[in-house]
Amino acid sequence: MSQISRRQFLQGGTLFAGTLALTACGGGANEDATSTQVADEAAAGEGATADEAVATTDYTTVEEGKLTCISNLFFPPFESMNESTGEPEGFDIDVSKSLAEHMGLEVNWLPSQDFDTLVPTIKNGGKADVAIAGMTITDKRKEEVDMSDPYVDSNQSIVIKSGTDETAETLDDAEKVIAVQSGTTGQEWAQENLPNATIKPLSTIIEAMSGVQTGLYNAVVCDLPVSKYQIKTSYTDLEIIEEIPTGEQYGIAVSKDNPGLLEAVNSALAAMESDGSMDAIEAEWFGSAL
């Protein structure tokens, strides 16, 4: 389907231009911290126009001075665990660090959890401020949580073991097992478009890829940026047999009870686009700006 690009979306709306300085302050009951988003003093100084200034917005964070993030940390290159340091790394991890810096906060990552628990966790509140997880913006998710402006474009893909001669048509068979990550749009696509196959939801995309590699599953349906990265770096004996133009866009999940935080996140994303921070992160993980 045809959709505007992430840059067109961010630059063509009513987002504020220029770099932003965002600082946190205040306290609050029940360990919540009230933070205030303020414009750069230069933009607020003499001669500043209305478009150059950012309105003050109140929002809460789970822990004072920190942006607490959750994800499934087994979705490289967007998020994974560094075996040497035991710390999370990846495209989304670097996005979260830049996001927090632009908001005047420190980033705080919680332990990995299953992807299909992320939206309920943000909806229920009290544990994390945002979910940054290669998460596609969908109407279903937006019923439960707010989603930020998009920051990555994505499609789906079908991956098989090289040399097995599978096609989308041969995979749509009761004897074929298609691995997916539970709760993802890849699972939804497989269930809708391969109705005769057995769909096997798994906790991580690594399990799915490894299962196809060993012959346990016939194929995996997953996000195209992930499958390309995995095949290039780890699963060289797998191949993509179909790139599916689903026209998806990733967003950051925020509680509907915290609209000020959503506004602050969107303003920070716009600033990252404006000052080149997002381009630098894209180049680091994908070789060039997307």
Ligand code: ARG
Given for the second form:
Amino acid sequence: MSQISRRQFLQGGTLFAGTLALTACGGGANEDATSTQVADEAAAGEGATADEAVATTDYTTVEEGKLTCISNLFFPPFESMNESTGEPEGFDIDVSKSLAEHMGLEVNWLPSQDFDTLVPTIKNGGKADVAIAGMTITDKRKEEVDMSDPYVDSNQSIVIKSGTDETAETLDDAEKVIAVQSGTTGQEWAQENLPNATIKPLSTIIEAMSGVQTGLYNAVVCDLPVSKYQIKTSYTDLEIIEEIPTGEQYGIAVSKDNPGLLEAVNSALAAMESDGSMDAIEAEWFGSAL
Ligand code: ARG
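Return the form predicted in complex with the ligand of this protein as a structure block, the form predicted alone having already been given.
Below, the chain from earlier opens the complete complex, with every other chain and molecule after it.
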């Protein structure tokens, strides 16, 4: 994405390192959190060049030297669990690794949690620094947490089992069950646009798709990149009947108590856009830049 402003770069960031090391202080809202100074050397080492070093800001992390991340890890290709290694993988996982690298931190992923608990967890603080979850930037979420600059564009989709001949019109009926992931923008879209249908909030999109496959539900409303990927790789007997141009953008959720971290995340995202890291991650998971 090119929208991310270059204003967030500090030219010759290494010059600032000495000064800021002296002025670095705890001062975070969270008492047992550790204060972290962004390491310019680390940012300059991989990817970013010295004159495009990431801005140095003062912020806290729940674990010293680590960027602790949470997500709902059932949302491929953005995030999922690799069955053989048991490790999280996906677009957002690669984003988190590059983000941490640009910030001079190590990445630390916590176990998957329900999507609708991510914003409250970040808001409450103390457990994780960021939620990276294909999370749409919405005004409602921005009341609870800060959201980073956008890093992916997305839309919604309606998915049915091939051959069932459902349409958006036939689905808008109390007899029809529309599966959604609880707390998502897909749920919101379904509630607003299929007001007569029975909306079934589930804990994962995988459950929703499997349920459509077995005939338990009539349709799923979910993010288009995810439904496209799922239909191509696993759910080949499902089809997209409607692409809905909601114009959503994904951002990374950060606590409002940690404005320095939001700034550092935005600077790192900008560096990832300009040094090609983001394009490489897009190519890896979507075949080419989105
Ligand atoms: N983009 C949608 C939203 O923000 C769905 C995100 C679901 N993410 C996940 N990791 N399960 O509501």
